[in-house]
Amino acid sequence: MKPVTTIKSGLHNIIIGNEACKVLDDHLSQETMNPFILVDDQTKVHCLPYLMNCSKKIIWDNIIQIPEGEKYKNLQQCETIWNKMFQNKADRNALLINLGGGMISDLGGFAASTFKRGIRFFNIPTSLTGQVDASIGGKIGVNYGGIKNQIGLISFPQLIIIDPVFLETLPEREIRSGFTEIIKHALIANDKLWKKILHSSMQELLNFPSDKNAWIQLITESVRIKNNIVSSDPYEKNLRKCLNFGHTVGHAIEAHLHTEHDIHTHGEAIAAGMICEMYISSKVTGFSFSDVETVSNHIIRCTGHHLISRSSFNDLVSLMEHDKKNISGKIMFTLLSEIGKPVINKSCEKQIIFESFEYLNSLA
């Protein structure tokens, strides 16, 4: 097997590295019963049987699947999860392997961390999103109301395995949407990995697998920045907020998904938080509207530009106004002054909102 790389922390171990999931088996040894896997349609298929050639643990009786998306992300496919091992006789001893994105890592935690007052559970995310972001950190929930993450807390994977083969399963769209959060962590911790992500070919990276160390160095430097800003800040009382960065606006427009945005995906929704989050920025906290600039057309090379139609303006703040980080009724969210300095728990005036939504669109 090929070396792998361990992060550890009080909180969890990441292992990543090509092959990774081959250290299964090794996590497993003091099991008193096979381990639960947690799947949706697609990497029931498309991942499923790399982890089985992987572990000697997993077995069919256990597999645990259920409909791929977010809008699956409810209180009912976690009685699924629950009601499969209520069947196989489950104890508080059971674990559960969550084999997915960021929507199977979510779920899976929050059944996993109910179930019996919690068992333990691991997270082998399959996508670059959850890879990068969502795997990592303890945040779990469910959607409820038609709002992201509603219902949840934090509770942390015992193991996190992060194995690049998965990468090949996704089509292009979804490893330019995973990227967003590549550059969310360099634009609000390290400057330095900013500029190496604004120096390097989008199209060469995605030569994947030809290129998986290169891959590899950018998923472990974001993970880094992840795991650093969580271990100190494990439930989100400063630090950790600076993570919010692009999301108070991409959730809205996450949760509001329609066929005019032409945005499908998580990352995509964050891309589009994120440049409006820096024209907020730009009348705020005084960000550089020539790096507000720079930014948005570098993000627009990676993932493509989104618009959203001037009639859901409205919608998308009466969203905001349920966001789960407002104070005092207040929209809050976290700006930047600079590349790599974040600044949270800030608000503005409705119509600077507004106007990033029209800057957004200005950009096609």
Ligand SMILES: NC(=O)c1ccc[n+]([C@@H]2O[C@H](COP(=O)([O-])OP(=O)(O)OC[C@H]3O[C@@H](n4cnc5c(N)ncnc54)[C@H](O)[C@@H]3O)[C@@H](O)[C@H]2O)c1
Given for the second form:
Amino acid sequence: MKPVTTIKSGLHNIIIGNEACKVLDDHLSQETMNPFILVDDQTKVHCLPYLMNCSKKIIWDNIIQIPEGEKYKNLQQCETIWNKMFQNKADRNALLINLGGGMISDLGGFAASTFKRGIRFFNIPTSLTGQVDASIGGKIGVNYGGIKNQIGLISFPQLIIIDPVFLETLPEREIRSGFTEIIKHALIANDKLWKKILHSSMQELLNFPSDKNAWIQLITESVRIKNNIVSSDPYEKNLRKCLNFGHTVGHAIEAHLHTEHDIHTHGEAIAAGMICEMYISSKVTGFSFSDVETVSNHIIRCTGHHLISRSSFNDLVSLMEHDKKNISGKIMFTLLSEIGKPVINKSCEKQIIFESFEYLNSLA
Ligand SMILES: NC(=O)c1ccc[n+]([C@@H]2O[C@H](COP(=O)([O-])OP(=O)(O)OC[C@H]3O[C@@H](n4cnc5c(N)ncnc54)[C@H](O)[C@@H]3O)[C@@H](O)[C@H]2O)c1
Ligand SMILES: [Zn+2]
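Next up, can you give the form predicted in complex with the named molecule of this protein, since the form predicted alone came first?
Then the entire complex follows, led off by the chain already shown.
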């Protein structure tokens, strides 16, 4: 495998590979000599020192630090970013580099795209979720009123640098969570990738860094799927909706995090969401029930089995009623008819949604 792979589209360029961060300085122009770098508490400690080693152009005064965690993906933290850029006299040629997981790229991308009507930004994703999903495709924004991603826009980073070195310090639970989005990409677009995932050992993959190449390959295949879909439908008129598989139920669970069930990460919420939505697919789009069982069991082996409490069933459906994807008041899903064949804009009876929660909880 080549040390660095470049994937170009009309939207953004993606560079993937071992020590890919070393190319950063080649992409900084005269005006963006000293970029702003957004970090959270964790990525400041675990990722910033490596990036500073790779680049001669980062200065301490332009580091913007915010607290870690989904609950800080909000307008208040966005103001923290704007304030620091104002203080340091950023102009419209300024550049913001988002160094972190999906929370950082969503929030930082939003802050950059709205600052003085929009400055450029790069994403350097440091979580697996960020590397295979969140950093790509330009969906950026913040949570509002307790609901996910209610304020935001689609605006593309100029460059995405994916360096697997960052996975070395990522907690195992976060690696397992990020793996969910790799599974999702396979399920919606690539039957062969799904078979490869089904027959690969999570334990061996977790044996990082000895298996760095296996990760680079998986990440690259996953990124290509997302990039192809986004490039053909950047503003989600049609095809891009297939990326929402697992996310109608998953986002509702995520908005309900840290309440009554033991799901704590985006990936865990989406894993549960994919299991529920495969069950719904078996009732609505003829997805085979034996596939529901095989895939669900594999998801559970990779991400763990996270139950949702009965007392939150009604709240979850209410949250789904606020989903941005709904049409004419109906809750909309992206379902599967077969592995690799998504079907967009599907709705179902509420009873089937409740049954899907029961199905998730019944799996051993
Ligand atoms: N825009 C999109 O298309 C898109 C797609 C998927 C997810 N998302 C969003 O992304 C977020 C979830 O992403 P996430 O799971 O990366 O969350 P996150 O950014 O909160 O990262 C998870 C945790 O890992 C820590 N971390 C990140 N990199 C690390 C590293 N290398 N070493 C040690 N710790 C590290 C973070 O500090 C955080 O505590 C959600 O807000 C979700 O809505 C967006
Ligand atoms: Zn997701």
